[in-house]
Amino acid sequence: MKTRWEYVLLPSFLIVGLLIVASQYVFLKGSFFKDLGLGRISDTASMVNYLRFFTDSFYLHTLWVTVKTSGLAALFTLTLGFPVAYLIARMQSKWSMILLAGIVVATFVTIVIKVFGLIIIFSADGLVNQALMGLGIVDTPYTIIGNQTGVVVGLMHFTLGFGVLLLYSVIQTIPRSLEDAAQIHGASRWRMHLRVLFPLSLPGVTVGVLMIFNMCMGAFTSAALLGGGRVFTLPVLIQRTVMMEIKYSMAGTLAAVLLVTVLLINLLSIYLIRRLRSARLVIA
């Protein structure tokens, strides 16, 4: 008899729902009413914090700002992440405990300590600045404070415990076996990879990536901090409109797109997935 999953998770995905719902319904609520100044919000409903955002182009390109930035986090921290999970699942010593035990003690650090620590790396007398004008590959100092690739580089700093916690789990489960018949059948290590291990993990990975995603898009420290007040991401776009624009309307119409954003993308990424299942493209 084959197990149903969608009805063993959907009591689960109606809890998380229900309080996701009840969490934004300020938020959603006040996102229908428009902005009178000082705090003030109208009395009658009305679109016209939606028209706004959808007709200013200010807004749009935040959106894209948020949904890019999040996008190349979880890329690179799936990229950079991936073999370093799998090495630690395939290594057969106490190392394999002691590299775990200290990614998870490194995801337990703030990620206030973590931004600044990377300010402090990324310095004009810093380490890495040093080494690349030591090595004769920058002329001047790079910093990533104040444009979008010190964004990512935050947004991977936070993300990239979890995601390799995350990708461990994912490759435990998979039989060292298979691999080790591929490679007798013939497969070159690079091959038993691509055709043999990467398709058995990826649905796996494809949850995980989405959960980093889901992480990034809401992040506000790293966007705030190393985007210096030049790169403006949703979660920024928020907090400025609530705190020093006193536009709470405004707000609650940011955070609903946001959110109707991260389901949307969620969905669709279900759907291709279910796409390619269909198809036997992907082994489940």
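Treat the numbers as computed from the prediction; the structure is a model and nothing was measured. Definition used throughout: the rigid core is the maximal C-alpha set that superposes within 1.5 Å between two forms. Numbering follows the first chain given and starts at 1. Compared with the form predicted in complex with its partner chain:
- Superposition of the core reveals a Cα shift of less than 2 Å for L263 between the two forms.
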Contents of the next structure:
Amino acid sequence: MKTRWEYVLLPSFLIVGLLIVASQYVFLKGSFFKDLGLGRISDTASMVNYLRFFTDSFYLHTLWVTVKTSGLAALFTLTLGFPVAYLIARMQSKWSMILLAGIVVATFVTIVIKVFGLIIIFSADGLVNQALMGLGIVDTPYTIIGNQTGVVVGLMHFTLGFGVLLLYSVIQTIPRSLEDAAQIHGASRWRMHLRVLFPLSLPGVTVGVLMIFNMCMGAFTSAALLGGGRVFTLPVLIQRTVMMEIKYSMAGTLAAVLLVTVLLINLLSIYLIRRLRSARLVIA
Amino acid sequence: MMDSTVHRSREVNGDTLARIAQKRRKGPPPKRGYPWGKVSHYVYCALSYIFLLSPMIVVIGASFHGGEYYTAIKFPPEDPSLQWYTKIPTAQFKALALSFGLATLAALGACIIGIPAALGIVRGKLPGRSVISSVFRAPLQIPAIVTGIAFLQLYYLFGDATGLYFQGTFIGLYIGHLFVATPYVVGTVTAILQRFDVRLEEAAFSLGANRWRTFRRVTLPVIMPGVYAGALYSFMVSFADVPISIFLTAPGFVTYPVELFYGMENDFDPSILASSSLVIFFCLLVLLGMQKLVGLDNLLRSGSR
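Could you present the same protein in the form predicted in complex with its partner chain, rather than the form predicted alone shown above?
Starting with the chain above, the whole complex follows.
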């Protein structure tokens, strides 16, 4: 039976490829023209927007805040998510279905609703502040609106469910018999985790953490709502530049910087992990 | 990646390897201390779950609060009532209907584009297979907000050239959602196809089924769990999206998450709590359906990329 499957793929490839090329080309090209206000742009190409970005400390600070909050959120998501993913993946009772269902619901409910819940929890007379003030830890209500802690918490809620699902599928590809073998041969639980589970899951975990990081870098909602107009990340700034200042070219420049930063950090991490592995530092 | 069938062989005659090892040891099993490691693991996971689920539980709880307008948001709720459920404005229902229709069509479109793509990637004689599959994965690598503004500018340019403006129309919104939804179907179906036993198709073919019949009766049923998983992911991604929709919607034509977003930024109406709770229940319901249809673990196993 000879079916030419490569032709089956062709229409899809053309659609997706065309959409990628067209959309990316238009905004990247636009980012090289100066805004003249009210959505009009100049006719001559120049680097003026990029110059402005890299000489204005506000823009540079925004880029740094974006990378920092995304990186922290990705790391915290990993630390909170990995033990949960491991628990579910190795569980053999009916309970694992219920635990999984909790994760999947948390993944699929829109972040706006979750941020809404967070605001209620952290409001002045909300659960957290009642507990903190009742225990005498703080005198004035603690708030997560308008500071970077809030943005990181919001980003974590955006990615944690998805992160657990990713890590779950990574752990499932590691045969449990390897863990048993290590323990039968006398390895303690910790030693087994360190010498068997960690190195085997590292490639998958790296990919997972990078995906989570990428999600955070493009996340707009939690940063916009919890930043409260005081913390700016690049996605928030892009939306403001388009909706309020109506400067499409500058927004294009911001988007281009964001895109390139994400790609560079991804390539760099993959390169570092490869170096690490070839130097036999990780797989002992 | 290792073969996923390996770890199913760990049971030998119903005994785990650990138990076999223990049987072979002479004398009573070695005494062990209290399993603190295990207990702390459970406690840690319980805290993660509380962190993860508390916002949704609080939203549902607070939606039953029966207070007046300005004291209307309270958790735990007092004087339980359904008052906010009766006060959901029609704008929110309209937005919900739009989101639902959009997400359904996005999932459908993602399958139509994604299934042939996955078949081609796994089975086609392709030069540069990895490049092609990374093209299909690219929309996930592009930050969502960048996709939003990129499509907005594309529509402006296209409109200036042809007089056909897509921003703020259903088609424009749909193309943007389809763009981010498709990679999920490609990913899940590719994962299943890579484990597909081609001899099944050869058998069907040699027994006289034609190509289309073989595909319908053999290939499709096998890849169906992957299709369901991919469709579910793309539905939910579309249903929850803000950063793309916020650029492509227009006043009076907004998806539900965007409506909520503006609601939270501007005039804060407690009826949002009620409609949000309905959405959470809806997500639970979809999940239950999926659990009945294919089983949650099958769904997620095929989702591994």
